[in-house]
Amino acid sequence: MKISSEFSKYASHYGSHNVIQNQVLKRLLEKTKYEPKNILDLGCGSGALCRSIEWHYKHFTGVDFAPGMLELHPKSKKIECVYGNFNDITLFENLLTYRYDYIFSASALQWAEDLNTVFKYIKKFNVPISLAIFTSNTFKTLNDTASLKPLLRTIDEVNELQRKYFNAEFEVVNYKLEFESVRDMFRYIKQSGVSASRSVLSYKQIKQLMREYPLNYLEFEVVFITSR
């Protein structure tokens, strides 16, 4: 297990709320060891992975449960968008009727209700993988300050599950994202989607948290699971 750290500055005037997700995607592609031709992207969103691929491929299938995201995804004769939820095994049973040579998932599988089952079905494709999953130390200081239980699985939980199914490299990367003010930080949390739209604090509690939060940055913890 390799642990590294990266640091970024968030510029709110750029209007980009996926700063960390974009860095995660870049790293995921850098770790891909060859140029697959038939690609499956689980949790494709609006198509960030598809837009980032620079090599020639034959077919790209992007899967997401948000119709609004799929509407924004690139479209072409070789790009297929599939409406589906990776928490539904019927989706995987349908996808298994197709042939892929690589599976990607960038910043999505942390929301799997049963990650063990998702990994089990990914294994059935018997192809290389590149997965990036946010883990429990994301927003660690914020959760500690507000006495909130982390939403996400720990590194050890994800590692134990992936070792059951994959012969993969397991890398942990810690990111820090700086903000000009605590208000900008909370605006980012609300607009970026990284909190899964969790709303568990009252307005009064949020104001108190903004006063007491001790850092000028947010922490993110991501594991990369990539075929050897």
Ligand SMILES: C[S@@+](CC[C@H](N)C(=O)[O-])C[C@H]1O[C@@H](n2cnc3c(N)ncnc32)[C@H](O)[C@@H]1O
The other form holds:
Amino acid sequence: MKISSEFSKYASHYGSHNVIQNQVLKRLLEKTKYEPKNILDLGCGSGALCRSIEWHYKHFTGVDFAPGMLELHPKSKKIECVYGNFNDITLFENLLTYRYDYIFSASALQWAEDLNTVFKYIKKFNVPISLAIFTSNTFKTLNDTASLKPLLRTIDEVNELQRKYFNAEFEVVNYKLEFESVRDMFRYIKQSGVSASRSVLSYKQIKQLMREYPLNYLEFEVVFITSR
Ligand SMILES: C[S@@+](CC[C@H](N)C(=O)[O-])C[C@H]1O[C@@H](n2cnc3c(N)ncnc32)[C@H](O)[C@@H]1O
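Alongside the form predicted on its own that was just displayed, please also present the structure of the form predicted together with the ligand.
Whole complex next, starting from this chain.
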């Protein structure tokens, strides 16, 4: 297991709540050793991966369960957007009737209800993969400060599962994103797709957390699973 870290500063005027997701995507593509022609992207969002592909490909299928995201996804004769939920095995049964030669998923599979089943189905395609998944030390200090249990799976849980199905290269990257103000930081948490909306904290508790949070940055932990 390789471990590395990256640091960046959030620029509020730039207004992007996808800073980390964009870094994750960049790294995922850098780690991808192939230039596949028939691509499947699970949890494609508004198409960041599709837009980043610079090589010539034949067909790109992006799957997401958020219609608002799919609307923003690029579309063309060779780009297909599929409305589907990766927690529903009928999605995979349908997709398995097509041929893909590569499976990507960036910043999405942390929301798999049953990652074992999702990996089992990904394995059935029998093609190389590049997956980036957020893990439990994301927002670690924030969770510790608020005495919240992490929502996401640990590195070891994901590694154990990937070894069962893929035995791929496994890298952990810790990201730190620094903010100018606590207010910017909490706005980012709310807007980024990473935290999932969990309204376990009352307004008063959030105010307290904002006062007590000891860092000027947020922590993110992401595992990269890429075929050798
Ligand atoms: C953080 S965004 C990442 C989007 C894109 N892959 C990127 O790197 O910019 C996570 C995406 O996963 C999608 N997603 C989450 N759970 C899903 C599910 N069960 N089935 C399909 N898509 C899902 C969300 O709708 C969202 O578009």
